[in-house]
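Take a look at this single chain, the form predicted on its own, given in structure tokens.
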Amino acid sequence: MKNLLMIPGPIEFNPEVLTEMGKQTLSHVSGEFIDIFAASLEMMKQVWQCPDGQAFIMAGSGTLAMDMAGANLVETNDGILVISTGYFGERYAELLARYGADCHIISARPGETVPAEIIEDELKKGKYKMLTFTHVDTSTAVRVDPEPLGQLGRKYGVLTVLDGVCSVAGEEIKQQEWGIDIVLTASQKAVGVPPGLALLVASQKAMDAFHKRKSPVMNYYADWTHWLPVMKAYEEHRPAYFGTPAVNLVSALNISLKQILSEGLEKRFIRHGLTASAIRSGLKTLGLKQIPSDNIAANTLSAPYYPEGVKAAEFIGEMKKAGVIVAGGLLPELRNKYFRIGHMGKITTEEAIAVIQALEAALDKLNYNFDKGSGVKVAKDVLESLS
């Protein structure tokens, strides 16, 4: 029996996407592939809701997308304000420091966000070029509201970078309307394509900052000096080359973006919210507390604590035996105290219920005392009441 992959990326992928991955590889300079690449760039701007932005599709992971923003927009001694709501905020500060950035980190306590007024107080000091934040931190399932941070970026003239690795195509993002300068992600999460693509859309303000930089980009592969002409050429349906693109992955991306837009962004966001609500309700009914409170909990993953007396390795093993694969904790200080459930992309109502069923089966095996069937019932009730 195939296990249901419910980690926060890679996720379960649509069969049509996987079929496209398995097709004969096209020449990366063929007219057919150039048309696919051009269409994918255009659809990215629709999904990101940034019609005037510059899209980039690169062979690489979400870390490369983060690196692209840092390499191309940061110069030595630039002040960067990093808002951290988990592991990936701290990690981004480490990355940016490699390019000589003077990073100041404001870290939230686990399960919390940093209030906008505290961020504004720091921006008032006037020494910052960039403000970065993680929309959904994959380590904590905390969701940050991007809109007020975009407003702060415009008010204080700083570039805003949204790490959307675990949010793009699963959480609402209106990049252009909210004034977010960079929104980046990876293919293997809510975008719904196997791992291997770094995806980013930059505002015109971000591109202007890139063009005005005074020093060379200190990363050869990620340098937009090489890649911008390639993206422009593809947009105009012309061949171009700097490095070989991931042809089959781009073709799969083209299929997935079509599916996302066909579903409709608003419907897709509502569906992710409904699924998250059902899973959270099931967890709560079974007595499992979570790292974030409901009002700032992500719609793309959940981060519940293990019940008292339940050991991490035993629980994850029993979940797998019950047919569902979940992820362990990632935040260092809480690593063995919680686990993570990814619920993004193509996830169906039946799959959401299967997660709670497996959870109940695992807890029962580990002699955790609960009202059997209660989590499944509540999750089903939520899905029926809100659908």
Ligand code: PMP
The other form holds:
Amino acid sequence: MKNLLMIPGPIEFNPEVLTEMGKQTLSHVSGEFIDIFAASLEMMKQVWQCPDGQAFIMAGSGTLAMDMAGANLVETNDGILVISTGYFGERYAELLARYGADCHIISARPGETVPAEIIEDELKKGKYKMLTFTHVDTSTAVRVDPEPLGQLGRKYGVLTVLDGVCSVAGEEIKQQEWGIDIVLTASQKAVGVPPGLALLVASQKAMDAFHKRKSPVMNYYADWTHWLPVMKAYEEHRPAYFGTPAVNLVSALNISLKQILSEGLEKRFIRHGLTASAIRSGLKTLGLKQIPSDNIAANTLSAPYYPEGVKAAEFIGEMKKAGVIVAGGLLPELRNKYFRIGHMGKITTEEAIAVIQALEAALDKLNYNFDKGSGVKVAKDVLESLS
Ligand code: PMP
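Please show me the structure of the same protein in the form predicted together with the ligand, now that we have looked at it in the form predicted on its own.
Following is the full complex, with the preceding chain placed first.
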């Protein structure tokens, strides 16, 4: 039996997406591929809900998407306010400093967010060009509400950058309406395509800031000076070249974006919300505490603590024996105290139930005392409201 891959990315992918990956590779300057690329750029703007934005598709991972925003928008001594709700926020400050940014980081305690008033007080100082935050930090499963931060960006004339690697196409994002200047992600999570694509949509305000740079971009590969003409050419169905695109991955992206839009964004977000709530309820019923409280818990992954007496390596091994692969902890200070379950993308109700079933089997093997079947029952009850 094949194990279910339930880590927070890469995830289980749709068979149609995987089939597309295995097809004969097209020439990257062929009319057929240019049409696929153009359609993918257009569909990204729909999924990101940013009709006037500039989409970029590049070969690379989510880290490249973060790097792209940093390299193209930051100049030496620019003040950047980084809001951190976990590992990926801390890392963004480190990345931005490479481009000479003067970073000020406000870090929330694990499982918490930084209140908007604290962010506003800092922005009032008038030192900042950019505000970055992680929509869902994959190390803590904490979800930040992007809308008020977009408003603050507008109010103080600051560019806003949302790391949506663990949220785009799984959590609601209205980039344009909310005034977020950059929304970036990677292919392997809720977008539903194997790892290898860095995806980003920039607002016109962000593109203006890029055009107004006084110094050259300090990163050769990520420089929009090279890539913007390529994206523009593809949009106009013309061939262009800077670096060879990841042809098969882009073709797979085209399939996945079509599936996402045909499901409907609203329906998709509701489905993610219900799946998350079923899994969280199952965990709670089994007595497992979670890092974030319910009101700020992500819909794309969960981060439960191990119960007393259950050891990380043994538990993950037993989960695998029960057919489900989950991820260990990532936040250095809590690494061996919790694990992570990804529940995004195509995840079905059967797969969500299978996770709780495996969890019960693993906990039972490790002699944890609980009411057998209770987690599965609660999860099923929640999911029933979906059908
Ligand atoms: N940001 C967040 C929130 C992430 O979850 C990840 C990956 N787990 C990254 C950035 C980095 O993405 P990648 O591993 O694709 O480089």
